[in-house]
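The chain below stands alone, shown as structure tokens; this is the form predicted on its own.
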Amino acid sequence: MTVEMKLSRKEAKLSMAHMWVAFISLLIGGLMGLLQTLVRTGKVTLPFGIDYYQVLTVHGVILALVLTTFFIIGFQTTLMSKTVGMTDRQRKLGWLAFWVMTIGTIITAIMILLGEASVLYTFYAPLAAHPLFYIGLTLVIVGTWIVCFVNFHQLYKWKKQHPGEKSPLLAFMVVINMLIWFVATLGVAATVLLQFIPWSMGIVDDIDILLSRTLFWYFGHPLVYFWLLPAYMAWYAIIPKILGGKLFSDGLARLSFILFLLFSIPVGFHHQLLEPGIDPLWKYIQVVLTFAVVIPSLLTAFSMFAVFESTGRAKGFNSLFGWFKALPWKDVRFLAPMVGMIAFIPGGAGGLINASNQLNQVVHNTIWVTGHFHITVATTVMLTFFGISYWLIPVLTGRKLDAKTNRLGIIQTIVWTVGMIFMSGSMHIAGLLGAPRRSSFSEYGGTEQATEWIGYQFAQAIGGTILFIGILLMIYTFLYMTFFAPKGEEEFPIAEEEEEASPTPAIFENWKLWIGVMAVLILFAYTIPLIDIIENAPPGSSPFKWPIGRG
């Protein structure tokens, strides 16, 4: 059994710094999202000359990149400290990474707010931003790389001190996630450093658009798993403890994370199914690899429901579904992640639709895709992150999760769920009716087709308003947990494994093997297509700045 280490106040302070940036980002990005839904009704105009695409860029970058990255690193820092420990030098490097990321975020945000980077979250060429926007993004990525190598060194040092022992599960999971992040960000770093910065500075005249998008999506889809895997960490290793049960299978948990490591990166082409210039054979291969990622998700679903049932039956609920009643529905640490798990069922099904070549033709450039994004990341991932926060923030601040926090959390979870049903549900329906994404236009001059979806855009505004209320509730609860909750020592819930569980195969700890297989799959999926894209590159494009004509 792995011995848990005590989380020092200095380590807690580092993690808490990340949480502050994450929750400030939640407030700013959420407000921008509310404004978008109001504009898309066709009845609201932004004041003071604020541009819709400026707001949309802030929303995407602040929520999808800043909030998630800072929360994940803050959470994973505590997991590593609790399971394998953190030296003073590692903590100092953690602070260096935090400030590099924060400075990069501030530079990027200033450029967006000045109207110099209305290029959206995907920053597709030929739309061009100010060079400082790309430099800021680069600093954020460099900061995360520092964290990657700190985490790698933490596990390496633990392994040297405990030869022949199985590494702590949560540390194993964190290293897998940071490996995915590091390898995936090589793509976006390449396009930013070698294409976007020289192009935006006028050092080169043109940019290869297809190559830039391909390198972005080499990063863009693994990013989804970087968001999702910390939620899986909580589901596998923390929720069972909250239930009063035990981890179903250490080996199965590790296998699912290894499968994510292998299959989450060579899948970017399923975002480019309508992109000309990529051989259909390679699109097909990456779609097949995309469907392989379904396997670890199904393993996770099996594992979680096995934990739910075994825990319920151990408490005496022996009827077919009686164990369902035994679940702690009034404990927000369980309720919020559980609603996230349930949302992942339709969210995962929508992902299969998006990755299917034929069905993708129908929904590709519609707001259906935005709805899918919100039901997976903004519901499954964020509700799990909120559920983590209700015990993690008290742990970091030396306070208790009291009845008031629990009650506020349950209300917030319900408000968030209702708001997302309205917003994401109406986005899916409007998308099937042809409503486009990435567009501030709603009524399209009163065209007949637009009348079919405009009502659903009003529903999105209703949902967005409810969600913003949920954000305000979450911010209030965060401040309460930080400053006003009763002082005390809150439990850091890490589950033990079932006694009769099968032993974990030693091969799961063979890092050279799995990193090698991952590299082979990536090289197989991308080498020939990238050579083809570069050799047969279309004419490059000069930069355009929004509003068009500024460049």
Contents of the next structure:
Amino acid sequence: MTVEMKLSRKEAKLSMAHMWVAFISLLIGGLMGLLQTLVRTGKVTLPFGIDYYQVLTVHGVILALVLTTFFIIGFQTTLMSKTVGMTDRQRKLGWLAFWVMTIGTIITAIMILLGEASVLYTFYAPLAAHPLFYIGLTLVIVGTWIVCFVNFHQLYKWKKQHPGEKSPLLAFMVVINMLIWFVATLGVAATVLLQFIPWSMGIVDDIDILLSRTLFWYFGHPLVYFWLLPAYMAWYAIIPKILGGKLFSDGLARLSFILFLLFSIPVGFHHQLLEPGIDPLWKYIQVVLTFAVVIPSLLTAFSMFAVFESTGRAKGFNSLFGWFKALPWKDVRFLAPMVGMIAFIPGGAGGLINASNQLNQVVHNTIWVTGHFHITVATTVMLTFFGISYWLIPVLTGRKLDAKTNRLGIIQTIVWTVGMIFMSGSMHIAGLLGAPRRSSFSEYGGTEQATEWIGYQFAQAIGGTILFIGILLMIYTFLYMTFFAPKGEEEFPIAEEEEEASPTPAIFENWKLWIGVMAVLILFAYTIPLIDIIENAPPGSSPFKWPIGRG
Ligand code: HAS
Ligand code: CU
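Can you give me the structure for the form predicted together with heme-as, which would complement the form predicted on its own we have just seen?
Full assembly next; the chain just shown is listed first.
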């Protein structure tokens, strides 16, 4: 059984600094999202000459990259402190990382706001941004690398002090997530440092577009699991405690995280199925590996049902679906993540559709994909993060989750759900009807096909407006929890193992083995295609700036 540690005031402050950046990002990024859905109705034009793609870049970068990374690191910092502890030196390094990331974010944001970096969050070449945009992003990544090493060191130190003991589950999970992140960011760092920065500075004339996209997606897919795994941490190890139960299986939870470590990375080609220049055999192999990375999500679904059912039965609800009623629907710490889980059933199914080569031909580059990631990252992951915030922020600020917070949280969850059904639902349908993503056009000069989309684009705007109300509510609740909720000591819920649980196989902690297998799989999936891409590269491209004609 793991001994929990107390979170010191100083550690709480570090984590809270990350939360501030995350929630400020939510407000700014959310406002941009609202503007986009309004423009897409075809009835609204942005004032003061503000450009749609500039707004879209702020939205993507600030929500997908900044909000997520800061929230995740803030949350994981507390998990590490609670389970394996944090030394003064580690905390100081944590602050260094925070400032490096924050300065990087500010530099990037300034370049986007100046209109020098309207390249969207995937910054596909040959669209070029000001070099400082890429330099800012590099700083953010360097900051996260510092965090990686702090986390690895925290677990290493704990292991040395507890020889032969099993590491605490949550610390194990955090280290897996940061390992995935570290190995994945090597790809994006390579393209940014070796390709984008020299090219945007004019040191080299041309960029190899296919190589840059391939290195981006080597990072881009594990990125989505970097977002998802902290949600899984909460599902596996926190939700059971909120339900009044125990961990379903420590071993199964670790197995699923190890499978993520192995299969998250060698699968980036499923974002490039329509990209010419990659041999179909290697696309096929990476699609097979993509379907392998679905397995740990299915294990997770199974564990969650098992936890729900077993805690329900333990409370005496014995009929086939009686456990359903035993769930604490009125407790926002449960409700918000639970809606996230339910959303992941269609969200995951959509992912399987995307990953299927033939179906990808139908949905690729349509707004269906936008629908897919709003139901996954913006619903499953975000609602779980909100669900975590309702107890974590009070823990960090020395306050209580009171009835008012709970009520606000429940309303927020409902507002978010309704908004997302409208927005993501209509994006999925419009996408199937052919409506493109990443486009400010709505009516396409009155073409007939586009008229089929208009109704759904209105529905998106309605959903976007409801979601923005949800964001305002969340920000209000964040401020309330930070400054006004009653003082006290809020519980940090961490579930324990069953007394009679079967032991977790020791091999799960054989880091050398798993990192070795991960490296072999990555080399297998990427070496030959990369050699092929580099050897057979067409002429590269000079930079293009948006809006065309400027800079
Ligand atoms: Fe995805 C595109 C394939 C999961 C995010 N994805 C994207 C993009 C983003 C994104 C951001 O193969 C767009 C990138 C861009 O800008 O171009 N995705 C998948 C697959 C999965 C998947 C196979 N995606 C995610 C997650 C994301 C995310 C998670 C964010 C967090 N995705 C793709 C593909 C594309 C793509 C292609 C490229 C499309 C294109 O052409 O551009 C899988 O991991 C999904 C597995 C999940 C499941 C679900 C398990 C269900 C669970 C819930 C259980 C529920 C319970 C509650 C217990 C199989 C765990 C029950 C209670 C009751 C009461 C019923
Ligand atoms: Cu992917």
